[in-house]
Structure formats: C-alpha cells, structure tokens
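Only one chain is given next, in structure tokens, and it is the form predicted on its own.
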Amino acid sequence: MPAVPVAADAPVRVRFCPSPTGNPHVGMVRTCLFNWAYARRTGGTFIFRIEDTDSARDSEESYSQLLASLRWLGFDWDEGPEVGGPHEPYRQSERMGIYADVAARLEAAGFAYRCFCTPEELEERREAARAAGKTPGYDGHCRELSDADAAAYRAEGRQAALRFRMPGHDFTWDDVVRGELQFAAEHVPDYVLVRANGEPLYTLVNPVDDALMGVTHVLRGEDLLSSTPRQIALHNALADVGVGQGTMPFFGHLPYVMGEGNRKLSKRDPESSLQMYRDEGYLPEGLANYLALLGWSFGEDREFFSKEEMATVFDVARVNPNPARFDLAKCTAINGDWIRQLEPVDLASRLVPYLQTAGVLSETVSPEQMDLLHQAVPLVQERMEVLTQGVSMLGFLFVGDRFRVNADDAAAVLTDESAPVLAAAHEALRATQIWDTAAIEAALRDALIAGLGLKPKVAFTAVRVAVTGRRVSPPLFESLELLGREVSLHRLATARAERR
C-alpha cells in the first residue's frame, strides 16, 4: 500500500542531516537556515540528524566542529545530538540495526534485490549504453537472478549489494519551492541500498529516518533533487512494510549557491569555508543574515534582520528557485552594519579572542587592559567591517615594548624630512600640563599647522605613524589620550631617533 501524502494542517517536522566531513560549507549552513527557520515560524520540530554511515569519510573531528559552528550560529534544535528526543539515537553510525532491518524487510517483500555485478562490469555495460545511444543507467542484469545463477556467483566469492526494485513508471509531484516536476522512468534505474561490506548508504538510511521520524516536509539542496524519484518510490515501498507512519512528506529544493564565473559554490572555494568566517571575524548575525537573502527575501526591500526576525515570517514557498549568487563584499558590508550595531561593550568582548590569536593580548587579559579596550572600542567601531581588522585599528595600544611601526608605512612617511615635525610634536607634547583630546589637539595644531605652516594631513601623518605605527588609525588625538604621555612621547623620541 503506496504512502498518503502528509496532511496539510499536520505539525510541521523538518530535519537537517548533514555527512560531518571537512569545514562545514555556507551552502549547507543556508539549508540548515532555512529548515530552522520553517520550524519556528510554522511552531513546529527541528530535527538536527547526523548522515556518520560513510566511516573512511567521516570523522569525529569534523562531527565535533560540526556541532561547534551550528552552536556558534545560534541554532538550537528540538531533536537531535545533545538534546536527544523521541527518535534516539540521532546519529546514524549508532542505528545500523535499524537498518539492517529495514533492508531485510524491504528484501523479503521484494523491492529489493541482491547484485552480485562487479563495478568493471557496471561501468563495461554503462559504456555499451551509451554507444547503442541509450540512457547509461543499471541495466537490471540481476533483477530477475534465479537462485541457482546467485549461487553460482557466491561460489565465485562475489559478494552483493542490495538493490531497490524501481517501480518502472514515471514520477511526478509538486515541488514545495519549484512546482511541479517530473522524471521519466528510464532515468531512475534501480539503485542501491547497501553495499557488498554491508554498509547501508544515504539512499536507504534518509528515507528510513524520515519515515521513522516522521519527518513532513524534505528542505534540501537542489544537487539532491535527481535522487527525489528514488525517495518516492522507497516511501512507497516503506509504507508497505510498515516502517514509519505510511506517509510521504513534501519535498522541496533549494537553489543552488554560486560562486564567481557563475559556477556553483564548491568547498575548494574560499569563500565556501564556514571556518574562514569565524578566522576573519564575521559575526554569526551577520552571515546568518546574508545566507538568507540567498534564494528569500524579507520583503519590503529590507536587508538587515536577525535569523529570529526572518523566523517570524519565513516561508518556504516563497523561495526563489532560480540560483543565488554569493557576493562576498555583500556579505562584508552586511557584517560591518552588523558590528556597529553591537554594543561596545559586546564588540569589545567579541574583538578579545582576535587580539589574543594575534598575540596583542595575553591568555590572561587584565582589568586595566580591558578597561582600554572599552575605552577605544568606540573610536574604530564605525570603521570595521571584520573583527580582525581591530587587531591592525588597535594592536597599538597593548603591545608596549614590542611595538613596531608598519615598514610600508615607515618608508612612506617617517623620512627625513618628518624629522622636524615629530621633534615639533615631542616638544609640544611634552609641554602640555593636561593630557586629554581636547589638550593634545590644541598642542599639535598650535606647533605643527600655526607654528611650521604645515598643512593637516601632513602636520599629523607623521605623528600618527610614529605612534600608533600605521598611516590608517584611529582617530589621533584620542589614540595620542589613550596611550598615555609616557608611551606616546618615547615612540615620538623613537622615531625622531631614528630620523636624524
């Protein structure tokens, strides 16, 4: 008896399952997105599921980091790994019985069926089709195997594979984000289910737990969009031996991600690699916010939200099916209005691990230190657009006797023609009874513009290279208040040594 579809007022269960193998990719960080956001907006389940059965693939590394970067994102999920739930295990290395007796059933009833054909013979056959001009699919050379030709093969050591019988008719169903679809019977072969060494593949075990599971609605990748006619048919055939609850869920695929050169996005890209994210300083909000306008809007031409906003009003039939392009200054310029929306003193507690990783700040950070960091925080937020760049904006600050002027910068600017006005500068400074912005400014305009005639720009680059050693930094005077006049007179004195 075929599966019913799933109700249209049934709670919705969604499940995002990914293989834990390498850095997780943005792509599949959008199809988790938008599977959570499904759940929450419609007050249904977010089944978090781990596809582990591809053991010289996946590892406990990436499994563990993983579960770090959706817990950094701010997922949470109702079922699943370290919440657990009424489906146990979650992982799906820990259900191999399952499916083992999933595969005997589906056997026992017939749709499915061991293959004893050897790989060479496989790829033999597929290159015959495609001569005779023919579809290169399984040509069924073991459907209808009587037991005597199994037998024969077992006594030449072979080994089978499970093979699910495909019904042999065309599909067809409505695609919850493209409409309706069709496949043609002669481009879904029979395919397997478990390998010869036993081990059972994603083509058996998504199936089985979304059944088992009771998994409404299928949220994923449009590349996973050929093996749609595959799922049908073994939903169909689950239903008839009573595995799950006889229904068969909505699918619905999600656009492709695209990189550069209108390619899709591949993990050898750069800019695929979650990782890369978290080592540059994008905020989670931040590239959760941009992964959502890849293939949804909002709406009302608005850009800027939080994952919980996009969560109150996220609809799946309202993606766009057509591919989304992934713009990596976007994303950058999305994140920089995400930093200044931070509460300095969030953005100083965000910028601390990035100091240390940099070694501007110890393991250990001291009140005084943090206390600077808070005061100067506010001085560079306007101008970020990555946390890393608060390791260049204000190393300066914390690096006491190891601080370095930028090379480029020395050569650019502290010429022996700035020795005049950083000697002008130590003077001035040196002079000045209170140390503040307002004081500080008053000192160098006074000794630099009205007393050398200099002009702005070239009165204070010198003074800003000599002591925060860069020609971008923050704003001066306030950066001159920050250091002190101890250390912001013996780097002037510094330079001006080394300019004579």
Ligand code: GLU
Given for the second form:
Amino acid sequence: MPAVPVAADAPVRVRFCPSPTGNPHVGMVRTCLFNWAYARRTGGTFIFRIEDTDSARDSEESYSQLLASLRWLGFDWDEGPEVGGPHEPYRQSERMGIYADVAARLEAAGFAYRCFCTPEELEERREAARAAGKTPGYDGHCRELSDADAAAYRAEGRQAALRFRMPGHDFTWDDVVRGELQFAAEHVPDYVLVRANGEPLYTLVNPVDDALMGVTHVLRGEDLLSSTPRQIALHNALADVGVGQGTMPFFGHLPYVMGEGNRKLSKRDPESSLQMYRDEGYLPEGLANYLALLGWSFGEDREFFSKEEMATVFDVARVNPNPARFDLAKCTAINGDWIRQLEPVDLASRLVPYLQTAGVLSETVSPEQMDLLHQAVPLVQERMEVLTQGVSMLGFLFVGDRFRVNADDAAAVLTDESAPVLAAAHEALRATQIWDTAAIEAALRDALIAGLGLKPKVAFTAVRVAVTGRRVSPPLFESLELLGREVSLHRLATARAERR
Ligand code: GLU
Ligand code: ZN
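Return the form predicted together with glutamic acid (GLU) of this protein as a structure block, the form predicted on its own having already been given.
Complete assembly follows, chain above in first position.
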C-alpha cells in the first residue's frame, strides 16, 4: 500500500470536532480557538463537526450547550451545524450510511477483517501476553480466518466486529507542533473500527470524515497522539478504496493543560468548566485571550489581545509542545484588564443579566435603573475582575427595601463600638442640605475625623457597611450621592438603631 502524500499546497481546512458528552470545558475551547485562528490566519476553512456516534454517552443537552458556548465565545464556522456546507450533514449521527459503506469497502479490499473474539477471550489473551512479558495488544487471532472458520463462529451465534489490519511497519510523521514522531509497529496492533453490534467507532468515523471533508490539518490535544499512527494507516487505506481526496492531513498535537499540583487539568476540575466562567461573569473576550496563552504566545511579551488579533498572526508551527499550566489567577487578571477597557455603557449592559440572575434587577429594567447603572459603572470598573463582583458591589443601589447588610460584614464591622460612629454620621448627613459627593465628604470628615478623632478607615468602613451592605463597595461618598439622601439616611438610621 503506497503512502499517500500530505496535503501540502491545498488551502487550509481544519476542523473542531467535539463529542457532545458532559459539559463544555476549557481544553475543548483551546482546541477550537487554535483551529479557528489557524483557519482565519491562512484564509482557510473552519469546519465544526459533531462527533455524536456514541449514543450511550452523547446528549442533545450537551449538543445545545456546545453550540451556545461557541456562540457565546464569538466563534463563527464556515461549515457545520446551523450553517451547512458542501459536506452535510455535520453531525456524525446522521452519517451512519456513509460509515457502513466505507466499512464494507475496507473489508472487501482486505484492509479490515471480521473479528469474532469476545471481550473475555481478548482479556484472557492480553493477560497471558502481559504475564509472558509481551506487549498486550490484539494478537491477530482472526486475521486469517477462513470462510469455514467464520461460518463456524457464526453458527455459535457469535457476532463479529470489524478490525483494521495494521500494515505491520513502524510509523513516522512530522508533527506540526512536536516535530518528527515515531511509533513502533508492535505498539499499534489491529484495532476495531465497527463494534459487533454494528456501531462504528471514533477510530473509523473521525478519519473517514477528515478524508471526505478534505481536512488538511488535524490539530487536536496531545491525549489523541496515540491514535495518530492508526489514523495514518487508515488514511492510506481510504485513499486506496477511493474515499476522500487521496491526501494525508498534517497532524499537530496541542500540549496538555496542567492544573494544580502538576497533574492534567481534568474535566471534573471546577476551573475546567466553561459554565463556571459564564456564571462568574468572565467576558468571552477575556477567556479566549487567556486560553490562547496555553501553548502559544503573541510574542513581544504581549499578553493582552483579542482572538481576532491572534488570528492575524497565529501559526500552529509556533505552538509550544511543552505542557501549559492553567493559572486561574492569571486568567482572572486578564479578564479584569478586559473589563477595564470596555466602554462603560457596554459594561453596564453586560452587567444587566448578572444583576437579573442575582435578583437585584427584575426582568424589565426601567430607564431610571439603567440611568443609575450608567452612573454607577465608572465607580466599580477599576475594582472588578469578574462581572459578579460588580453585582455584589452595586446591588445596594437597586434593591430598595430589600436591602440587607451582608452578615459577615455586619459581624466584622457593625460592632458596639460603631454605634457612636453611625450616630455621628447620621446626624451630620441629616444636617447636610446639599446632597453631592463634595458636601457628603465634607460633612462626614468633619463629624467623624475632626469631631470623633477617628482614623478614616475606621470611620468610613462603618458607614460603608451600613449603607452599601459590604466592606467592598464603590467609593463611599459617590455611593451615598447615587443612593440619594432619603435612602442613605434611612439605612444609617436603621444601622444605628440596631447598634443601640
Ligand atoms: N471527537 C474527538 C474528541 O472530542 C475528536 C478528536 C480529534 O480531533 O481527532 O476527542
Ligand atoms: Zn479476533
């Protein structure tokens, strides 16, 4: 079997092809981002394919989440669900006829054969191989079965899987990320393409669709490295039976993402869940920016950039093969940078859904509330790294009678010693006729710093907690101005009464 040439001069076609199982996670998004950026930089095509052939594990819910996540992150795709394309359908569950046909062709041409071994038999023989110090892979038991042997197995009621016949030589390829890689033949035994129950496996459907869809670059996580020699062998066979365009894709394996304690970030780690970032109020721009740094760098120490900027320069050949460490604190800091450079009006509208989820705003937001939010946003823009922090800092402005002082802050600050502070602040503000930042500040400084001889921190923290409900708030005097005279005095009076 001649080896087919790599797709060297063809226009780039890359694919992102997740399985819709469980919740979308950051590793997945990083793979998507690198593929997308490579397609955009080269003027190529970005294909989005859904690998939903495992009916036991895939779910519609997970599929919808996937699409929603990619849209939230601002990805667009040239071929795939919702947009269509020349190789429809892009959900593998809808391509079963194609796989059955290809499987039949591979079998007819002798590239695959029927294997009647039961799982128990396979395990037994693997065990024996291990005991004998041999590599425990498939031992080729059914490779040369005669028609009579096969008939005898069938008569026993056995069903056969379809197994790919590996060519028996070593494999070498020039990985776009990792350079030349080699796999010895003995480490890549014959493998199952179609289960005995007729279900085609990832091992078949993924390379088949890469071939049919003319994928030129397979860019994916390092965890799939060991499947590559099998896939190369299968691509050669597919070309032979006339499936696809007779070229070999380039392979590039993106580095592992490591979590705490130098182990691989797992789907179960909380910082791995995309939903966590949405819930906490990370901006899609900030998250994409951080994920780009997992294995790649813009150069010139530049760490703040949009994915569109990334896409003007991204070259997969410059991806660093070493494991990348996931650093949530850094991700959060970059998100803070993104928040700080938003237009305040934009930031305000991004805060609205979070204020609604928190129950601070109701579904319909009045023009007055929006106006107040626009005035308040510049006060917190510098102080927040995720949108939910903005919600906890600004909630006091919108909750009216539902206002409650946060219990922890009350316990720490509104002690008996704060009673005279609250009383003095209340009296001083009650006597203030003009209600603006300057007048409020003057009145409070006069009463608390000059009058009671307190340090500003002690004096103002008590007032802050009484009126905003928290120790972390927007600047105090501005907050009081925005909150208004009546409500501010009411809250001080309440806090004062509770301390008496
Ligand atoms: N569906 C596979 C996965 O999610 C795709 C692997 C590949 O890119 O080949 O792991
Ligand atoms: Zn067998």
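We call the rigid core the largest set of C-alpha positions that still match within 1.5 Å between the two forms. Positions refer to the first chain, counted from 1. Worth saying up front: this structure is predicted, and the values here are computed from it rather than measured.
> Superpose on the rigid core, then tell me if the C-alpha of E486 is displaced by 2 angstroms or more between the two forms.
Not so; E486 is displaced by less than 2 Å.
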